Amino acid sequence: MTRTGLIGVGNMGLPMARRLRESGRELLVHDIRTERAREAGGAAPAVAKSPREVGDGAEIVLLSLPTPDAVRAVATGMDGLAEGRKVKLVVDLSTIGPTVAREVAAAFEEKGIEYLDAPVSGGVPGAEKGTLAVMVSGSKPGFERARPLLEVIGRPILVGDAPGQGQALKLLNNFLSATALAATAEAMALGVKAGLDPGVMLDVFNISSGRNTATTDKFPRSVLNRRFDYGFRTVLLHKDVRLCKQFGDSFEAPFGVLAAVDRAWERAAAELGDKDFTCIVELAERPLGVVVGGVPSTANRARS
């Protein structure tokens, strides 16, 4: 059986690896955490010692890495993937911004390796269920070659023909998502301070014009129950918002909302660090002396 390479098995990469194995794919896995790589590889794991070793053993390699620097290191660093003898197509599921995507694509092109910029959205729940939105930019033939793999983890959409366009769309999506979560945290804390029931507030928001992904999913699933276990670190969402701010700055876009959301998540990252991004509600609760919690209403229990 032809192996598929996978580099990076964090909160997103691990459930994607499981789905790929369950679909019958044999994986060649690399992660700096060897035990995590073995877990991702299944009962008889094929674990590579370096990105280059993955490139020596698989024609198609998926990347799921947390930062632009991590992607650079894997792609072109010592024993990097670009030095692999077998790899022909790299599908980058990471969120790294348009500039780095173009830089990495050029480095792979010099080695005769095609690169698809393919960031995902949907969080850990989407990775577990195979419902991720996959925003692919690159050549149509490359997309068609990768499509069977991408359809295992979600819904791939070809959004452009040049690396960086998928990244641009993902950053805009995450800007909207980050805005909704930060704003909902403040609205919920203020409502509780005014004596409103948080479950009732969510029910009303969700049949009204304030409905968003935080009110329908994140708060019922991870905030009202105080689990804060949605599966995405605050520092990583700040990284995405900061990349979007840099993207806007590159066009000299004078956007006040984007700047304000960047500041909000900069503060959240400084105070919350690696805590789950739903913990941003704590920053809204503290000055008001309230806790946004309790048993979700009947409507919201169905979502959580």
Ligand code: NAD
Second form
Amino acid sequence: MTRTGLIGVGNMGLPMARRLRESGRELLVHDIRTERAREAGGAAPAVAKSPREVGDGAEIVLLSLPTPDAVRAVATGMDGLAEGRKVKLVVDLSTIGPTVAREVAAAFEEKGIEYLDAPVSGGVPGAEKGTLAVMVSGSKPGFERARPLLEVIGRPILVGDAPGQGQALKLLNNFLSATALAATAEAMALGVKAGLDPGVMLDVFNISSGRNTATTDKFPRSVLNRRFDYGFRTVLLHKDVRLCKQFGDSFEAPFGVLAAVDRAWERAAAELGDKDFTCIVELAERPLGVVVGGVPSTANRARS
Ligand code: NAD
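Go ahead and give the structure of the form predicted in complex with the named molecule, now that the form predicted alone is out.
Now the complete complex, all chains and molecules, led by this one.
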């Protein structure tokens, strides 16, 4: 059976690997954290020592890497994927912004390898359930070739025909999602300071016009119970917001909301680093001397 390559098995890549294996695919996995690659690949022979070795053994290779620099290193660095003898199609599920996506696509094209830009949304829960939105841009034949694999992890949508368009859409989505989470953190902390029950607040927001992905999902799942285990590092969300700001700045557009949200997440990344992005609520709690959730309230008990 032809193997599917997968490079990067972190918070997102690992549940994707699990789903692909359960769908009957054999994987060839690489990650700089070897133990992680072993966990994702199943048996030891499914682990490759370098991106190039993945490209020697698989025609289609998926990437789920943290940053633009990591994608560059994997694609064109030493023992890079572009040197692989077998690889024909690279499907990049990482969030790296339109500029680097175009740059990497050109480098692969020189080697006769097609690159699809395919960032995802839906977080770790979406990766586990196979419900990620996959925003693909590239050629229609390339999309059709990747579609059966992408349908294992989510809902692939061809959003454009040029690399970088999927990235642009993903950055805009994460700008909206980051805005909602940062704003909800401040609103919830202020509400608790006003003596309101956080569970009741969420119930009311969720049938009112303040409803958003933080009130419906992130706060009930990871904040009220103080688990902070949603599965996205704060530094990575700031990377996305910063990439979106750079995209806006490239048009010299004076976008005040984008600038304010970038500042909020810049501070969060400096203080929280690799902690889960839902911890941003701590920054709003601290000056008010409050804690959102944790103490079982009537509404919280009703949820569990
Ligand atoms: P992560 O940091 O948990 O995982 C990245 C993995 O890549 C790690 O296992 C790391 O060891 C590996 N890696 C790093 N550099 C490497 C290299 N040079 N060669 C090989 N492996 C390397 O990140 P994640 O949360 O899984 O996110 C992956 C991508 O998906 C990011 O671009 C992120 O922005 C995007 N994304 C994440 C989420 C989420 O909720 N976590 C949601 C949507 C999109």
